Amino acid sequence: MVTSPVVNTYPLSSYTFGTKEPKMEKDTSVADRLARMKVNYMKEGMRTSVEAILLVQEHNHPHILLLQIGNTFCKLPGGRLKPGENEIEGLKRKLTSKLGCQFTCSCARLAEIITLDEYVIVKKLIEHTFISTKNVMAIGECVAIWWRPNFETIMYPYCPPHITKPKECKKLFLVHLSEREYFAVPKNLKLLAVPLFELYDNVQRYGPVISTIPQQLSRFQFNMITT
């Protein structure tokens, strides 16, 4: 019998949520997304994008976290590469960036991603042994691979043979969260844990990447941990 892969879920009130300066998004609609899109792929070719799905789990049911834009539209942490980043590394820059998740245990850099008031928080936890360096978050298993075949919304978890030039390729990562974990929100940005189930199969709210995460994150077991 082939067993499947553990993957340790920790309750959300583990977790110590602050906030920092906004991070304003680069496109204030699709239609510039894709003509910044088009921009960049004359200059480097192919965009590569990594993203994270980080999990926690309330009421015995693992949730992922959603940056939310606005009222509606939910986003993974991540995105874009630097031309020849590596992609485990690439994606450690864009969640400390985003969220000021740390990799390393270094008060230096933690105060140069939040404010004053949050640096004494999260340093007080480090003093405490809550966050130590052998306690911190990992990059896991890349668990899906998404094509963009045009300059167009629309992806699949496949390249079409007829495709010999893509346009972006996203790669989605199993993140290992410890037991605590401290999250620098932007302002403008909210911080959501949505439930496999509120997921599962709702295309028209999240989108074919976000709403097929439960059918990827299948073949994992889930270790309820609370504490």
The other form holds:
2 protein chains.
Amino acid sequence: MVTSPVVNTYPLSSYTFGTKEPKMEKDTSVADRLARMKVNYMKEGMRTSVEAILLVQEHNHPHILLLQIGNTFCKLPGGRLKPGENEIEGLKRKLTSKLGCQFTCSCARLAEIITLDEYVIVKKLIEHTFISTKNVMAIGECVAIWWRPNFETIMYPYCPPHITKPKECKKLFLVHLSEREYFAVPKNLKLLAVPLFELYDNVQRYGPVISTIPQQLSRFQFNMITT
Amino acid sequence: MVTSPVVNTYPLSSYTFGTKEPKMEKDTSVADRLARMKVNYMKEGMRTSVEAILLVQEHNHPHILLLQIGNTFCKLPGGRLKPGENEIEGLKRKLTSKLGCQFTCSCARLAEIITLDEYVIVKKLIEHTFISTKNVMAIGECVAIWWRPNFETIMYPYCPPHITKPKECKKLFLVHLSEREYFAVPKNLKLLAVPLFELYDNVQRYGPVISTIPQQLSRFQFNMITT
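So that was the form predicted on its own. Now I'd like the form predicted in complex with a further copy of the same chain, please.
Time for the whole complex; same chain goes first.
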């Protein structure tokens, strides 16, 4: 049989939530947002944005963490890349700035920070399993790509034919959370854990991008951890 | 940057279409179908079905091959696995029986058919690149999994909470076509190439499974070949 990629999902109660200074929206209206998009497009070309799907479980059903602005609008954590910025690094930067997330320090990165003598010791200790690199969240699979053909709100999961200069490309990544995480939520936002069954077929409430996340995640096998 | 998996798509005109004997539907109504499903469930347990997404391109936009029954209902080629059957082998069997598809003969399979002496010669010729195994279609990525909780038409892209005994699990696989293929279409069916933009957001016409294929394929990069 074909094995589906496995995603560990931990209970919402494993995670700790605090607050941080408000992160205000840059625009006060959709029209302002589209106008700013146009100005940026003139300067920098196509906008590339990256968003994170953070999964938890409750009652053995996967839930997605969404940021709620006011009482209605929900969005995935993420944002716009700087020109030329790497997608993974950009998404880490956005998750750090928006939710105070911390990411795994790879051995390669560690080698840049500490001295060679220290690195030899650390490596030996890891090999002898006396210590391990801290298991923190990691950016995983790209699960969807959406295209904005014009300076309008409508986006498509393909670049429409005859559109040679799309205005935005938005990529959604699965983020693998570890057993323990701390999220610092900006004071003007709420972080909600929304079950897949609430998102599914609910384009009215969540829009076309978020409401089809259940379909995009269907190929994964969720390993519900109940510790 | 993260590289998307690449899918080669060839023009519809690269492919040849013929006809074969009719493949009649086993049921004449939805009620009959659900009743047969129930009988089979009692005998064999949860039904597992596999379906194929066959991609071609026209005007540089991806199109999916759908089988049309009568003037309205469209379905993906595929069907039910035999109890214990491997998913990939089962989908190959279904594509062979429904569309006369041919699949790559693996070296292991070849070794079963020909004598050891012949195999040694073939292997030497392949190593010296005098010959190559024929490049024909291959079953690729699982892109979606749908669940039927009850003996009803409704399916979900997750197993709903509190459903411990789902009645069907349907898996959709991307099938990588080669540059040339021959499809033998049963005389009672029509094979249509439907563009992604026609499927998208068109649940009324294509149902929830087929109408969200564009979202599930959005993470792939289509290499449009125009030979």
